[in-house]
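Listed next as structure tokens is one chain, alone, in the form predicted on its own.
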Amino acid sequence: MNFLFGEKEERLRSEIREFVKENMPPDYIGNMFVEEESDEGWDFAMSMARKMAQKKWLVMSWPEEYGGMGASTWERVVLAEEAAYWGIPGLSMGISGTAWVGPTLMISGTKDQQDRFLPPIAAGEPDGVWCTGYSEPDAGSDLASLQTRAVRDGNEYIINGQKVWTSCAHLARWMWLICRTNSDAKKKHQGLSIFMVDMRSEGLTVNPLRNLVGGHVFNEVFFKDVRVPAENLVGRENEGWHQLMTALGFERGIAISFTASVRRKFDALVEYVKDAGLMSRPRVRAQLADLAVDIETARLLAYEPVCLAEEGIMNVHAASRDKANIDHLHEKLARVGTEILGAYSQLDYLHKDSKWTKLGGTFEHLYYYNVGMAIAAGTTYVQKNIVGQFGLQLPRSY
């Protein structure tokens, strides 16, 4: 199927091209969250999520009232497979908030936290951005076992407990959080709440997580009788885990996003196998001609729930596939870059600076950095589990 795009759509695409030409380096690939490993990085990011900010690409989805353009489908399309595909720096600008925690204050918030957190999210400020405080030392794809707890106290909630591999709170205003409001209740998804917490609270304390080349994005934060008020409590106390499925879903639905960056990657792959004269080599046309393959499937599969949104079909199960899909596909590209690339891949992205530097260090990043991913928002055991309950209609066996 070829999909083609309206005259509106393509006149903002080239918007956005020379949007890129102006702001940003030329020949950047980009690498995931790269900007939340260093401050220079940083101070980048917050620079273009300002300047999109005044174009209001930033959260061009979100209605014209709450900062947005009110764009239409395809045109949230086209932004996130361009500002994707060419690595453009803080759209996400932490991405919690822009991409799941303004569109869930939209639907479960009052007037008054709408009205307190969402302008600085679509102005790209500093108190815009947000982290996610969901996974636990014990308590990862099985969320509902989390044990974090709030106990009200007048017009508080006193919280203590441990989150781990936060991405970003070391950067972030705002921490998006869900813990234990009733440890009695009969289910243990039931009794959970989400809370918006003030990371420069008495007794919150972040500590970092170093990556696998040495990048700080990740860390572990701790609560000890952290005081929030009890106005920012999100929804209903104990009805936390509607929110928490409402935001899940806003995170997962990002694959045209990931798929976009993937073929970005690709590209410069096969340009560099090009200019090395390795296009020759039988084995190196067939796995590109493989990854090309993939990587135009996985492009069709991010658009199909998009076309069934538009007709007012919900596919539940779709985010949960093209995320395995996609955790496969970077695992993929990264083994048969760094493989074409050869030695030089050890080398890229610790030694930067190097003449021997090959793509930025993209692929090594990518090697090291997928093994992260891969589990982030669900393990791919946890979103077969899902596509096999709904979309193949399979018993559950518990």
The other form holds:
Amino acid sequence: MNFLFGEKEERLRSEIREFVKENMPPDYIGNMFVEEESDEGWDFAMSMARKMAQKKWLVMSWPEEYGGMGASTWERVVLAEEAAYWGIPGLSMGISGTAWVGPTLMISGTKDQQDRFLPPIAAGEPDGVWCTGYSEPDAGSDLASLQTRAVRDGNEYIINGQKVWTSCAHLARWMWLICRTNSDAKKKHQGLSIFMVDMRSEGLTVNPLRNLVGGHVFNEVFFKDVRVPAENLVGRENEGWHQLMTALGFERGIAISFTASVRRKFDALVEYVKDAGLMSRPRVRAQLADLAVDIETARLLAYEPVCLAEEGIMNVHAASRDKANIDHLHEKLARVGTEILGAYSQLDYLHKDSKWTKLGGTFEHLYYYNVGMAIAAGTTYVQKNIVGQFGLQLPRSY
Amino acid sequence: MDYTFTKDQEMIRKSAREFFIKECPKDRVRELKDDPQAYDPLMWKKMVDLGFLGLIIPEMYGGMQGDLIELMIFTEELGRNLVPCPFFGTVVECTVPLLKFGTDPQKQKYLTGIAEKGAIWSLAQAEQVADFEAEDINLTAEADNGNFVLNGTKLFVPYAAEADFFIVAARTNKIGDPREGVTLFIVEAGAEGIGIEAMPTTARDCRGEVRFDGVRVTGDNVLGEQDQGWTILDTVLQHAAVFKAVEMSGGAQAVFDLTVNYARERKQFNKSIGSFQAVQHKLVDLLTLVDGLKYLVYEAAWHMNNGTSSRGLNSMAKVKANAVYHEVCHHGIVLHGAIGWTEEMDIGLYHIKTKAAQFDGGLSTLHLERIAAELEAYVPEYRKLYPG
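The structure above corresponds to the form predicted on its own; please provide the structure of the form predicted in complex with the partner chain.
Below is the entire complex, every chain and molecule, led by the chain shown above.
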């Protein structure tokens, strides 16, 4: 048992902080999805991605031949924490390249696919920016009922259908797409396949969807006779569900970063409370102390699957438990933070440079965006179904 | 970061668990509820023989010379198996201060008695307000030719009627800061002038009011320095907070397991009730609480053992335990349905301990304030990088 990081990890932590000091604006607080929402945000994210690529941090856990540094799991944890705490954007290169396209290709991709797709991701190039095409209008939580179809035609597949809530589709060069290749399969999660689709393909249209506060994070994507070369099929035809589950496993291990970004916002809130002379208010004191307990608990929970994996034990439900837990923590931090900011919390984060805005608008942003995050990558409630079924071995509830 | 235990540590867990399952099945726990002694002297004797009472006492005083991780593992199992006995009061609240602040003769005399004979010790601290603040300590100790005379009343004293010794927190100086002027005394339970009255607690845990009516204590029975007792009490409270939280974590895990098993087995509408989403989601919430508490108390105990603990972290462990133990008992019983609200089911045996467990080691109001005080003094990482 040990509750401290090793020397190697702490050295990396210091190195990253030096990097932050040189490359990031002082007192920067990162907000979720903020990279996608403006041209300046995106340019900043891509410039940081390239800088991190030069340090071999962007894909640090990948083997050196693919541009990584073969970093240990705990080094990756440290990078995830530090990047989230300091708000370094660009680490996910859109939504999926570094996080699951690369890792899944390393497991299931052909040599040719690995050679084509991994280097631009590792280098932090625009051609390494990915989006992910999972959800459809009638296939959200029940993803396996998706309808977008791919039909083989010689050395190509022809794709027709629609995806929705596609984050970063307006910025990505490639899409990681799941669609149906066999409509006669016995079960609906059979007969699906994963394709890598060039976003510049003819017949592919991206329409922005604005969220309830006017931000542009996600899109709808239409496919009309879009032709994809057969060599862009990942793994074998009709076995896409397996690739998708592998990829989702990478996606849901996000609690470590989220806890660190929560910590950054919480730190700012505590400082604000002190500066504003609110620390003498018993309710505020109790609220902050209560949040501190929740944040420390979330941090320790998020390390659990990593600790177990180091022992060779895969704890698949823990990622879902922690996603649901973080959803609740985000909501609580947003609620307490905006309550403390009081009247100022009604200011629009889109005008975060206004002279009235406190803490760069981060709590106004969190208040509305944590709702979106509680839906993204599987809603809080879908996560709880997963934990109930796979973690507690209870009968399937849906 | 490493959440795993060594083979030796796993062995301690295994032997503790097997001992408790064998010696203290739930029917025995039920019987002890109606026994005014609230523990089983024969089982206590066996615990002494196995070295459990001397777990953290050095070998030179007859102990096992174990560390706080071993104490943590043992305490977690004690809580999981709900063993009524004066272990917490004797080991955590009294052995710890004797070890840290006792003189050599005191250690020789008293630690040996605990490790080898299972002497029962009890901390007599709480008075009328019973909130673990210095203002609450008003029992007086008047100096008299190098000796002291104690007058006053202590409340909620653990195993008051069964204790062999008390550590009594007394006021020796009434002027100025109430934290300065507290002195601790080692007092034999049989001393003249001591009167004990049982307090009727829901947990049936043999707490009592202890009256000190002109009780004479010799100067060599002062624990630590005169007027400096508050520091010792603060050390004790931090240990008590962490290790009571460990015990509660063990109990919360057991209550959770009872509830999940029941939800799997109990059928309604021809289905196990665990298949219903409302039930399942509540169980997942409780799992998250119980898992979170487990790692938080491990972290606090580990840092305490490592010499890197912080007041804030120790307080966090207790705040979390106080909340989680309540949640898991309350909702665990509701998930059981009416049968859970009877004496028949084991879950109720855990729930009747809730209020006592929340009190020992400090209530959440006290600990939330301690965490807030630490936040007040805390310099965030970004301020170290960018001085304001």
